[in-house]
Amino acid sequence: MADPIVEVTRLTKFFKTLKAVDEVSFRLEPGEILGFLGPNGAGKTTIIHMLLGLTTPTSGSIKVFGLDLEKHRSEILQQANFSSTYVSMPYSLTVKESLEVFAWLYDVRRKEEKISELLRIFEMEGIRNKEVRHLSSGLITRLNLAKALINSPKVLFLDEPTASLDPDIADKTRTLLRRIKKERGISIIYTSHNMKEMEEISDRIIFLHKGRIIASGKPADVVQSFRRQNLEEVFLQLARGEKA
């Protein structure tokens, strides 16, 4: 078996007296899309922030590409990227200028070629010279996703990346993510409140509740283990505190 892309062991995070993440352990395998599910406050975003080195764990360990994140953060993040509906882009820059800044930060080769490719993929060629301040929330989400692919990452951390997209662009985005996973072997950790989306895109899911993993496996297997019809029913059961 190939070495995992991400390996997390007994990861724990306290915010004062609140235990936001409670001894969570998991692996992200090469070429896998791993979905994180759970109600608000379950610990999903906190885990992603720790995987990016933005939040320091209280205890536990994180390895990415077999390297300790704390010791090799810069090296790891050169091969990783992140997108979230809740992260703003510089308002005074144009779409193209925003991508140019991130291409420079990641020392991307053939910057213009890469930017043109991403503008085409996300259907933003006609707004390349439009300032971010004048974009809709859906277009900003698309720009954020384009930024996340600027360095051809080996691992992507996506926090509700399609939340502001219309159904057509959201569907195209999922198709794109599946394609780059297949073509480039990219590994993805993905959070969403769209249960149908998670069933469609995830190879494996982890259900979090109050900072702990309470179920994991292939979506169909998790649904079966809770004796429900789909992930949405499982989510509602957990969010309402009902027993399996």
Given for the second form:
Amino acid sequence: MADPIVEVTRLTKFFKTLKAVDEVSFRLEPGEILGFLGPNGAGKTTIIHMLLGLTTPTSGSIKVFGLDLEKHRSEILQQANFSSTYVSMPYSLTVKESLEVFAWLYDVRRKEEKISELLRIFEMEGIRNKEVRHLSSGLITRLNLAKALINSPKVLFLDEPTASLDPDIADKTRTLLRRIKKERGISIIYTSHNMKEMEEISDRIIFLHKGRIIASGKPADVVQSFRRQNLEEVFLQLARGEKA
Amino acid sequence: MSLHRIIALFMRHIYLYRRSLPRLMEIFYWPFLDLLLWGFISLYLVRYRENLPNFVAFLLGALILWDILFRSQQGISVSFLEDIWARNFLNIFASPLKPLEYVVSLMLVSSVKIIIAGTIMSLLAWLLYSFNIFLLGISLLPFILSLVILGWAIGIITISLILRFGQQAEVLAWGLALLFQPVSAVFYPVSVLPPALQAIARFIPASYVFEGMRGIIHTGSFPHHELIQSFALDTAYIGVAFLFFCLVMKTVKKRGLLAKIGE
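Next up, the form predicted together with the partner chain, please; the one we just looked at was the form predicted on its own.
Below is the whole assembly, all chains and molecules, this chain first.
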């Protein structure tokens, strides 16, 4: 068995007295898309923030590429990237300038070439000189995803990346992510409230509720184990605390 | 005109002030500082009115130098706020960037802003009032550097406080440097201040700079002593500011505030 890309052990986070994440352990295997599901406040985003070193865990350990995140944060993030629908790009910069900033931040070689490639992949060549403030939220999300690939990461952390996209672009984005995963072998941790999307894109899912893992496995297996038709029904059952 | 709609918006702002100490303090802060500053300027004019041969040079020189300090601080705090306003902050901190690299980049931005603002101010003073700040000589440059370092230190403390206390502390980006103005003896000598404020002024690097500038205008001689004291204090200020920033970063990561301010 190959070494995991991410290995999280008994990760716990308290915000004052609130236990936001409760002894969560999981592994992200090479080339895998791992989906995090759960109602609002389940701890999905907090886990992603801890994986990025933006929030310090109360206890537990995070290893990425076999390295301890606390000690090797900068080294790890050089090979990782992140995109969230709740995070934007510099408003007053153009699409190209924004990507240039991040190309410098990640010390990307052949910056121009990389930016052109991403603009082509995300069908944004025509707006390369347009200021971010004039883009629709869907286009900003695409730009954020382009930014997330600027350093050719080995692992991607995507927090509801398709939340503000229309069904057409959301579908294109999922297709693109699957293609990138296949071609480049990227591992992805993915959160979404769209159950159909999670069923479609994830190799494995983890259900979180009140900071704890309450179910995990392949989407089809989880649906079957709960004797439901689809993930949405499972989600509603788990979120409402109903018994199987 | 609908009264209930006007009341609704009035209430919206009153609610805001009721729970926010920084916003509430802001109401008193500006008038208090204005009163202090203009009060001491008036005292200075009354006390020394017969002995003010270079008053225009004092005032314009002081104004240009104060603006350099203010721009230096703003270069740090407003550039930081730009990323918060653009909701781009998390993208930056989710990268391999280290906190100190972030601060150094803001210091660079601040330097560019100072050069541009300083040049424009000096040019305008020359065009409008025939005041050439460079007649004060090259000796003014180390004093300018001292002000820039103090501005950076105040800027770093400002962004640390915004990180810690969030949006409600944004007002500090414009206000914190001005807290130093009355005790920096910008437009009047330290001797005009009451003894308690004179004691505080001794710990403010800018007070030595402005005293030094007046010394250069008045006597033409270079005040070495003031320069050494201002740099010694600057070193302490910038050291404390860096330390404070690192401590705040640790705290905000622990409390999950870094992620919160970025979204």
